[in-house]
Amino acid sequence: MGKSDTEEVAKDKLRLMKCKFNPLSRCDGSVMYSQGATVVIAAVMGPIEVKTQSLSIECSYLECNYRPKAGLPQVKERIREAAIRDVLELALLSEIYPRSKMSVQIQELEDRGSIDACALNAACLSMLIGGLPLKYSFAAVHCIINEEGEFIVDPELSETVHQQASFTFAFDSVDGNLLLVQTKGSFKIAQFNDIECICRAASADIFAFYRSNIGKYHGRSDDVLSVTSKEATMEM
């Protein structure tokens, strides 16, 4: 395999993912999640008491706050927060706990690229660990087109300096439907379609990471999870 082939393969791969469950004690579930050097902490609480102005008799109220590494949230953090909230509202089974509140807090610790996708993945893991009712889990992947026209999945911050375009996709774990699409820059429709396929394939690695680590957290191996999944399929 030549050097160029090796580099092309590497550009289609996600950076190393790591997570630590429940680093915080005063919440129902939390996770410290990292992709490469990008690190985020997400914490959830709920169902909890809701203020009267946010009360709904049909569903629970979702509170989502994103905080930068330092200082107060600016416009870009508010936009990121709104995008995360949109995905969480799609995934959350809010009808189960009406007249209550679900709270998701996300704290950026280090941004070294793909912070939007990293924050979404951290939020998903924290909701799974915290026991919030979900229709499905979700995974987000960031990809860019660099100045040479190459696709780079989950890029480092230094690789995005001269990017032509950037993309963030979020997929659900059941049907693989798109929950979020964010684009910036100029690109062709064919490039968009190719990057969607690449990101969809990469999301499978994130879902596998979820299953593996949550299985370990609950004391179940990947083999047990695989057997259980097969048994459930046979029963259906």
The other form holds:
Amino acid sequence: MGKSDTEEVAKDKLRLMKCKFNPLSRCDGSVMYSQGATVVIAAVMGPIEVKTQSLSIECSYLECNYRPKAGLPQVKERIREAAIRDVLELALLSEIYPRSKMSVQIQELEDRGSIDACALNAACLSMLIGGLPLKYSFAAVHCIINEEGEFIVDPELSETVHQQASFTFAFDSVDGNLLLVQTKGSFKIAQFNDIECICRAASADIFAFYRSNIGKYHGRSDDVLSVTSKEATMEM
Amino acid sequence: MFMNANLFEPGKSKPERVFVQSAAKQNTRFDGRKTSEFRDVKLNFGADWGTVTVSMGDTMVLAQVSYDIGTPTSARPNEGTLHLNVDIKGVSYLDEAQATYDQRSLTLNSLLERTFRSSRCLDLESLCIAVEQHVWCVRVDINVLNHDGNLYDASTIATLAALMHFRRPDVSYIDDQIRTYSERERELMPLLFLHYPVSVTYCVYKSTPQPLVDPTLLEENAADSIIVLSFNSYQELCTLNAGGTAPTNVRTIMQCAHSAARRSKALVQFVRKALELDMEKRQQSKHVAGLIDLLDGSLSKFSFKRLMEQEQPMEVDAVQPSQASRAESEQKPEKMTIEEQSQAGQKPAVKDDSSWLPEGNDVTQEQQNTEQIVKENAAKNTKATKSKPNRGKNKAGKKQAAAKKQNQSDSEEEATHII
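Having seen the form predicted on its own, please provide the structure of the form predicted in complex with its partner chain.
In what comes next, the whole complex appears, and the chain from above leads the way.
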């Protein structure tokens, strides 16, 4: 079992996803994740010691940081952090480790579109590989309405130049609930509903990607996808 | 998983220190390297201009150059500005990195400032658009991704490679109006350099007189003194940072300096070669791969061992180095892999400075050393005077050979006192 794993899964709608587990040596879990040409590295550490002011006897404290490639972190990075933190707080099972801290750090390596969605997916993967307690895993999808009114899922940076509206949705893996909705621009509610359905369908691909890559990393040789579908049919 | 905020970097506890000291005494290192052997340096360029990641072993560093048009400082109204920032917070999870005035972060930042800003390696006058009004402000951000020792070298190589890789837009200043041309209108322009500095780090332990080069995190934290030397490609000293608790003989520092000078020259050549290859790749394919290459399981194309393997036979044959390296590097992607690996394994001695003596190993080490040092100093003096008219002003920041002699005599006196 080597340290790095990549799986290239061809998608109809999402860009090609690749990931490499544990490229960093000092943290509990880390992943270098890419969607198309956007590359992001996420690392988690936890449960670790927390400062007294953030100490809570009921749950663990979540620290989340997003760092851009160029320049010091500014307000737009804080907005991204807030969005990522909202989703993480929903997904994290924080009651298991009170009086401790879970730290998630995300570093942007290359931004070629859908950086919010990419960062969230990388965060989820790093928490899974780092063994942090999660209620469910989550996946984020980014979609835009371009000037012709077409919906483009997971666009390249060049395609977003004259967009009318942009949406980022995050879904959970168990019930498919919406965890995060971020929109920018003008759109009709009907378009919003359509795009939500499209993104939900795309998120299934992301969950399959998670499952197969983590299975491969832990040395599971058989096809994880076919096994799970078999189990599902057997239950029925 | 630790429940302690001081995440326990390796090498901070007493038993670890004692162990590393006794291992250094026996000339043994944990990863099997010799005391004068370097780790392989791998470069990866991004799709944006001025993006580079450098990895030396497990140490990984990301550098990004960004630019802006701003006003110059009143002290130097005809020069652009260069701003460097190293960030060790974030993904690297280092001890005490969250503190505002973390010693390590301050030292790193100060070292980079001295190596690149104080030594005036960039031609800042060329970054001026309109005197006293508009200049280019170049900013280099270095994010440490993983720290396994030797952040100084990784950061300097990353900064140099990023600055050399960077392209800024062309600009014209007509009738008090600045007009910036986009990439489609006019080609982007690279930055101009006066010289190219990189650094080499040595760790000194009290138990042994031989310093270790390119330390891992364990060796660095257990070290008593750390010596950082920055040389440029002309083998001129740009920065010397020596500090710690181990009393060091000045002869040791001189020996370190000699091998560091050679290593720096080789490193700058390596960066140049990697940049050439990256340019070729960009011209060949419309779609630039960028940092996606980091995720590929295959070996990095721009690694020091690979690109510098050809240098050794070429120096012997005295062929035109640039032409030969071009030819070699074009054939490179095809033939490389397995042969390279075995070659690299079989002849490390060719690249390594395993002998601490500068060329001319003979009877007694001291005699030879002092003779060599005198010769080298004389050579450096003549070289300095020859190149003075070419280079002009910028000698103030660099230590002269005469000054070295001065230091030698001073510290010898002090050294004898301590011993």
